[in-house]
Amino acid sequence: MAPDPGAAGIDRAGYDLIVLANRLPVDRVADSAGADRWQRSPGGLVTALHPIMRAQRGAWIGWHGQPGPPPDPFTHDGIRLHPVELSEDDVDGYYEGQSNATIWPLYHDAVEQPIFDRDWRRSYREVNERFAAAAAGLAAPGALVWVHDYHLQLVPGILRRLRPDLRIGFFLHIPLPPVELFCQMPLREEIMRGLLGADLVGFQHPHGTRNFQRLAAHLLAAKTTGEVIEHAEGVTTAATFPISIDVATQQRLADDPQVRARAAEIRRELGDPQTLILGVDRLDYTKGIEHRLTAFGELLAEGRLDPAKTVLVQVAVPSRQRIDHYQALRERVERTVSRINGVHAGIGRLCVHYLHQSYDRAELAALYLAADVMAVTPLRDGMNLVAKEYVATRTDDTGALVLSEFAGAAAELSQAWTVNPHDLDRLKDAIVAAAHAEREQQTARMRPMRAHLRRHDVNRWAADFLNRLETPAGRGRVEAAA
């Protein structure tokens, strides 16, 4: 993990494309000998941007994942990485506080009550200034800078003041709430000015784009014509760019003989149930896990699903475990799982298999192949890529997707069994309908969703955004990776 001395000249010359995100696209792991090394992180964003950044001399600025002094800049897999330092206080205030205990719940319809804290806001501002300064020092004249997500909403405005020559884009991966909710935020004008420092601001869903335009008018007296917002500091375009997945890789996983064998093994390990229902979520209060479990328990109690023939596998990936809301959620979920199994399970047979752990992509693909029904029922979600991964994995056009209307993916995957997860009766009806769907009905719904994903994969998403961001002169178009 030593720095790459050969890249020093490039650092001084500047980069033509810079990505800023809370985290670097790599994780520190130990190899078989116990030595630390860097490993590329999973996820669609890294996959989509990797070939583009290699081709355009790109750099990625982000936190390396541990509090304290960062490692020196280094090159990994052809991309220059510039770690940003976060202290313990920064992690507490900027990350766990303002980002994840204030902004996250507020932007997800205040499913949990956001906490407003002046010290957290100060930390958030300081860290955003640190990220912006790093980008200002690394960007070549006229470079493209793409800032990602709710952690860094002040960066575009700060960077615009530092480097007015840059083309700055921002993409929000989570929902943007309506005026009535957003205006609870004590930083509301500062955040809006920060976002309007970008030339292009992208959202997952048209609702987010419209909310942004209304907020600009309400808070800053901006004027919108089409996608263009005219404001005191200049002009910003706001548009919708629904993110997607690496469809080709997901399909290759689905066709891998080892993955398919593992899917068959999973069903055997579960007792070869007639119906396997799957949920895969971060353990987050926005994901609707409690509602899903409650609906499943009631279906068993009512006899609409047979506990001897039906299994629910709930994968709950650990998340933000130091935050009180998340600790309380885990306790509630585990109590609900225990209650359902205590009432309906038999000897050697569980109705709910609860897995509080992470899985690699191959194991998740095997779970997707094993599942007859995929239940994706968040109370609010910017997109939800699990829904798209399930659809892409079902290469034989079978399977049934139950999808919350409050997930961004519902705007694209309209053939799913779409449901309001707050309405438990309708949620139960959708689960039963999906579980009892004949193969012809599954195919009629799954085939058009898979065709849509093949046309709209993550590579196209990245290329579409960057092409909108680019200035007309002096740059070629960004091509979606094959």
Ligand code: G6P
Second form
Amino acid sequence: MAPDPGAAGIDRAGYDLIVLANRLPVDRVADSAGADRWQRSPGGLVTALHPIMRAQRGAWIGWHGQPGPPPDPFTHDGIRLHPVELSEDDVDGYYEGQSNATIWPLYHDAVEQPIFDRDWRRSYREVNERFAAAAAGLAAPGALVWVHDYHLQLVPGILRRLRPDLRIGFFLHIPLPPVELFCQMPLREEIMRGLLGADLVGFQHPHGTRNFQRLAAHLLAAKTTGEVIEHAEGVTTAATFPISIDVATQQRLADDPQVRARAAEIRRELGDPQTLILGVDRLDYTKGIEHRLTAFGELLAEGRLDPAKTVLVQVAVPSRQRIDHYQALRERVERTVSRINGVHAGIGRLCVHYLHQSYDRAELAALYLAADVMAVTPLRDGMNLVAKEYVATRTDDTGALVLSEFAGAAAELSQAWTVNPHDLDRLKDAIVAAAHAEREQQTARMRPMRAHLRRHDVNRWAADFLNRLETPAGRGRVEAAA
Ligand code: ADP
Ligand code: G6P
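Form predicted together with the ligand, following the form predicted alone:
Okay, now the whole complex, with that chain kicking things off.
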């Protein structure tokens, strides 16, 4: 945990590549002797960026996960980390409030009611200024700065004013809603100006890119030609870059004999069910966990799935637990699980195994390998890396993916059993069809999806974004200033 003075020279000279994200890619955990240590964190963004940061020896600016004074900068797993301080008030206002009780629900189709609060907006602005100032102080002349996600949408604009020499990219990991929804946001112009401070803004899905262009026109009278948006401060390129996973690592895990043995053991521990259905999500109301459980419960009640031969394992990673929306969801999910088990389970035989826990990647891979059907049913999701991880893990081209059409991943994984999770009858049909699919049918669907992922892994995603940021077309503002 001690700061490593060896990296002080790099800090002084400035970094050529800086990533800003709300969270640092590590969590503080206590080891068996009770001593604190840092451990790489789970989560889509972290999973995606880790290999690139290691390869490029860049610096990552983010929050270390606890309110109060941050630790000194340190190096972990080959990445230089610069913690940003968040006070208790910042955590309430910027993180749990504006980011996760206003922006998160609004950007996910308002599937929960967004809450608007003036103090949260002030806090969001202040913390965005703090992140921008940290990057301005650490970036080498002309450095690439890559800002991530909805917590930091004001950073590009602020950083542009502080350091006009930088090339600034922004990637939104979640959906950008259409004009009609976005315009509920009291900070709407400020957020758009913040984002347009970047040279390049990336989205998961063409819908996000299109919504951004429309919003720029509607709110700031900007003009779009192709991918280039001309606005009062210069020009910004907006384009689609669907994020992916570290396919090679996922395949290595899948082929690891210990992981395969663990997958077989999981099935045995579950009583060797004929069909194992798996859900793996953060416990978030956008993930459609309740819709999935309801569909499963009805299928058991109707006898279309046999309770003695079918098991649903629902892994639900604890998430944002102090926020009301999340507490209410947890109560609803746990009630539903208990109702299904109460009616359909037997002594020593559960129908739903609900695991409100975090797992390491090997255990998750074993679960993916053990599952006959992977149910990914979000009501709205920027991408959904779990769906891609499942496909990449099935190196023998077996298994069946049920995938919501409202996940960004559906644009690429088109051979999945695609469903509208709001349409309960079709969702049930898709689960049954996936559960009964013959091996040839599974292979015919899985093979092209796996081939797609092998060609579009996270390294390609990051390289595409960074190359684009470096090219003159992505450097609109530099050209405009010349
Ligand atoms: P989101 O970013 O909204 O959480 P994604 O599906 O895009 O959703 O990414 C979730 C990431 O978190 C995946 O990489 C997945 O492997 C990981 N993850 C999901 N469940 C767990 C768990 N129980 N323990 C550890 N990691 C998990
Ligand atoms: C999503 C967001 C990420 C976020 C992650 C975990 O993937 O796009 O930015 O880090 O969820 O959420 P948390 O609030 O725990 O950081």
